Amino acid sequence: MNIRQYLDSTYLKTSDQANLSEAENTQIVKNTIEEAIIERFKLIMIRPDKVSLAKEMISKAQSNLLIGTVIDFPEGKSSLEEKLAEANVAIQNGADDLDFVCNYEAFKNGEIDLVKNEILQCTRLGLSNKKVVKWIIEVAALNDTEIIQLSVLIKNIIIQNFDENDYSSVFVKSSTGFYKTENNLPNGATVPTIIMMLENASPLPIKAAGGVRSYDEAVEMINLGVKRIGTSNAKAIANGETSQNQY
């Protein structure tokens, strides 16, 4: 198993969140991109304003590293128009993967038509530009029934509106890694939630994000059937180590 080809090496903190200057935070992004190039990870996952930087570095290194970015991150509450506009800029700047945060609060509030339209229109934009689309459902904000229902909803929209050849390019993803839970409960991928997603989103692939900190945990997720792992611990995982980072 080439575990590196499952890993989306991730750095999504703003300078404010990292308590750093913009220059210091940008240097961390550069270091993360460079590490991903050297380690031959599948993808680097960064904020939209850093996509052009990644494109430049990857081109200069003549690397096959893919670039992913997050859309409407981390709460997913923006309008459809705002989501599409942000995605369009990311596409123009050279992103390969678009990880949209689903409007899970609208889903929880029963605004199903809004969520359906968002998933349809944003997925259509991504696929028409030959991009991989991932839908972050934020499992820590949902109960088990909602995780199942939202996974099924996304699956059904894709099956009803897109070609079978497109299914492998539309993921359901567990978490942003930024959701605040009570009592320090896990806010990302756990084995029970990933199993629920796998069982209810199939034939769409699953990305486990949040909480995968060791090689053994990553292998367990892959053996369950996960196709991608989003982590800020990519190098530690690839080297068979365990990291204390939460994402």
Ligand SMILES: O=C[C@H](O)COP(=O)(O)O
Contents of the next structure:
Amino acid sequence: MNIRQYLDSTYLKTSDQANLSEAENTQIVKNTIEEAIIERFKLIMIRPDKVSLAKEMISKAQSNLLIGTVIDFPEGKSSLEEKLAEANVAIQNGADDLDFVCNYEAFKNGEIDLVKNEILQCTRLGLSNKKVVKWIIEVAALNDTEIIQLSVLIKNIIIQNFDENDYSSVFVKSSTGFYKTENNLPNGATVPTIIMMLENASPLPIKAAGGVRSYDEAVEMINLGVKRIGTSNAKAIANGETSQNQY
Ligand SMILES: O=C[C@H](O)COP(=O)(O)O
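For comparison with the form predicted on its own, would you give the structure of this protein in the form predicted in complex with the named molecule?
Full assembly next; the chain just shown is listed first.
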């Protein structure tokens, strides 16, 4: 198995440190894009305002690195119109993958029609532009029943509204990597959570993200059956190392 094929390289935390000036911030993102090109990762996951920069660097380097970006990150609370507008700009700027944060608070509050509609409309926008779409469900904010229900909801929307050939382009993703639990418990890609997602979202693929820190954890996720891993520690993992949790 080639672990590099599974790795998204996500550096959202480093590019989001509030104490960095805008210039330093951009330089950090540049460094991580460059690293992802050199390391030949599958994809660099960056904030929407850095997509054009990544596009330029990737084309200059004649690299096959894909660009992913996050929409309505990290809380997923914006309106459908705002989500669509942000996604449209990312598409125009050259993003390949759109990782939408699902409005999981609305889901928890029983506003199911709102959630269904955003999943349907945003997925339609992504797929009609030949993009990969991912739905971040923020598992740490949900109990087990909610994780199962939301995975099933997303699966059913896709199965009922899109062609079978599109299923592999719509992922359910575990975490933003930004959610803070009160006691700092692991808040993303834990084994029990990923198993629940795999069992309930199939045939949609799963992206394990949030807290994947070591080569062994990444391999465990791959063996469970995930199709992507999102991590801000991609380089260390690809080199068989463990890195510190950044929370
Ligand atoms: O998908 C993106 C996440 O930021 C990955 O989380 P992480 O920083 O815990 O690896």
